[in-house]
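Given as structure tokens, the chain that follows is alone and in the form predicted alone.
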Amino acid sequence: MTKENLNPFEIAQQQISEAGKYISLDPAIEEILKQPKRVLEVTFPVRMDDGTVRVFKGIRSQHNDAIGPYKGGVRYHPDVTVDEVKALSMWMTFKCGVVGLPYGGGKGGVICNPKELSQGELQRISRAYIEAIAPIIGPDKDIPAPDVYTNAQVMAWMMDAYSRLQGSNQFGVVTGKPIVVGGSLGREKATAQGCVFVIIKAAEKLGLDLKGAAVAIQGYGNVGSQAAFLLNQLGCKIVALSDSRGGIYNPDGIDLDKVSEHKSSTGSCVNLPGSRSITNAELLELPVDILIPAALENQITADNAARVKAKVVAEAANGPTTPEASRILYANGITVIPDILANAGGVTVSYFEWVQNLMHYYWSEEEVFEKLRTNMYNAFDNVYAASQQHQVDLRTGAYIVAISRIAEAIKVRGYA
């Protein structure tokens, strides 16, 4: 069997074909949508603790700001690469246009281990970042957020650095912050909120019954663990969990409530009482309704796609499921929920954050998790719409929905 190519700039630039052949995409907005419109590397030099000074690079790719802003997470991790930030604020422009929010797509990494660094040298290198890449920032221009191994202290500096070097607080710079510094109401439980909204959806379209409907989550992080609170109490069942070491399975369902027990006293969801011990691989081909991978990129390949079992698959993660196996899942009948619809809760709370910053006016939870509902229903229905239209999957049809949106805004303002 041939490897597959799995540079994510080259799959994102695949996806934006794959999709322009159903709309004839204009080819001169397809090169135009193949490229980032800026791509940014910094180096910026901080003091460690021990009193030595180390250079560090960052980065801050910037693909899209037809329909507004640049939006996008900033990841710390020593394996972060231009190739890989790049890709990822391709598909933050298609995330923000298959929800229809006025955003294009940016990311930023800095290439550190953050679990080497002590909290003074992730607050000094956080501000630095941020002078760097200052000049192309704004709350109207690109607004950052949390990623991998970044979070909501790591953004109050941030915006902190900026507002100092701006002479006034500019709480919209980013999202994801401290209530208390700006940060929205339900920001926490947005992405796995949204996630559970399109499989309320995608259930209905199948006629699946939710109640007693078998799930499995890969990944039993932030998202992985809410997702199955939120579906739980929906009536589902959720038979099988794993995180980094390995997962658990029991085909008569898990006490949650334990499994949080069991985690918060070993670090971890393995070898809890009553259940079999699995592998993250062997979780992804468990006889279940739904599937949720909520972990790491190209977890169901071409190699083991054919023995998923799922009804559903809704990807919490990003990119979790390479091009060739997404064929491989339609072409055996199961519905694929993409990532940049499944797990778009967190950028449109982002998106609730950023205007609440900007009329200084603050909502419930309810009144987020509520226009949350609308818009992810909304979505999801536009999406199936363009899927049943073109005869595609519904990544397919994600992608035909947002590059229209982003093709109409480059056309009327005279781009191509």
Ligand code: GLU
Second form
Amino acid sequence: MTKENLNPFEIAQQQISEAGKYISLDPAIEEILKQPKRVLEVTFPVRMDDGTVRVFKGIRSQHNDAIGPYKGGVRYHPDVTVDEVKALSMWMTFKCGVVGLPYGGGKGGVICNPKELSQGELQRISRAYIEAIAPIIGPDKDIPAPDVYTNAQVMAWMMDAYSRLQGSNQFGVVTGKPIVVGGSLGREKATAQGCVFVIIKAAEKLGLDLKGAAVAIQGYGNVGSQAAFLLNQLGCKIVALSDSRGGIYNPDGIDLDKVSEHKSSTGSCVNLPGSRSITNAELLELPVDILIPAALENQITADNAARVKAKVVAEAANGPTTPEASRILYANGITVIPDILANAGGVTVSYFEWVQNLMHYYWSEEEVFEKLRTNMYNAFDNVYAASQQHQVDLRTGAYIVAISRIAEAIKVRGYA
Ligand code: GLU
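Okay, that one was the form predicted alone. Can I see the form predicted in complex with glutamic acid too?
Once more the chain from above appears, this time first in line as the rest of the complex follows.
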């Protein structure tokens, strides 16, 4: 057997071709969509706390802006690559397309290890990165947001650095900000909340009772921990969790308050008293009803997909399942709610935040979640209908919905 291709950029290109077959996608449009429109690579010096200067590398990929400004997060991670950022920017285009937001896709990354950086160093990196990419971003050009290992504080520094360059407050240049500087209520919980809304819809279609349903979550960061909390409130039993150091399993259910306490005192969920230690790989193969990969790319591959036992896989992470693994899961009757739908709640509330910034008028959390619910339910229904119509999995259905919309915009604008 040939080794499976795990390059996320090539995977994103394959996903376009796969969906394109069902809608007789114009070859010119397919070619346009298979490459980002612009990729900027920057290097910038940062003074470290010990007085030395280190040069960091940053990337911003702008995939497509046919429907609106580029939109997407910035990831801080030691393993960030250009191809990964390009793929993530493509997935943002389709994510915005599937939920019907007036945005295209963008993504950024800085190669660094935030776990080894002080707050001062992080602030200087964030400001320097934004200054380096400032010529190509802006509230109506490209709007960054949080992603892996970036948060509201990082967004505040980025917004401030850009505002200083412009000479006036530019709250709309970045989303995911703290509330006091133009953030939206509900943004922190939005990705997890959106994921839970589509899990509710999928469970309804499958006749799966969420009360007592066993859930395993890979990645206990912002999204994973919030999803655990929300699903717990719906009566689900969280039986397994993990972070970068490993995982824990208790078939009777894990007490999330104890996890929070343990995590704040030890920095990790591993070795929680009363649970069994498992690896991140073992977590994916547990006998559960719902599996939520909420960490990084390429977790479910051709090597382990046949051993996944969940009834529903909800992709809170971007790109956790390879194309070959998707085919195996589909053949085994497992419902995969694809990343571009399952984690679209984050960018949807980013959109709400940007709208609030542009009109200087702010909504209640209730209003935000009500609008989010409507958007996610509609998006799920559209994706489900496309998958039924073409007899394909939900991922291909989601791409069909997104690509049809973007292709129409590309056509009417006269590019193809
Ligand atoms: N980084 C998140 C994502 O991958 C959010 C992007 C945004 O809010 O613009 O969807």
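Numbering follows the first chain given and starts at 1. C-alpha atoms forming the largest set that superposes within 1.5 Å between two forms make up the rigid core. Every value quoted in this text rests on a predicted model; they were computed, and no experiment measured them.
With the core held fixed, the Cα of M48 is displaced between these two forms by 2 Å or more.
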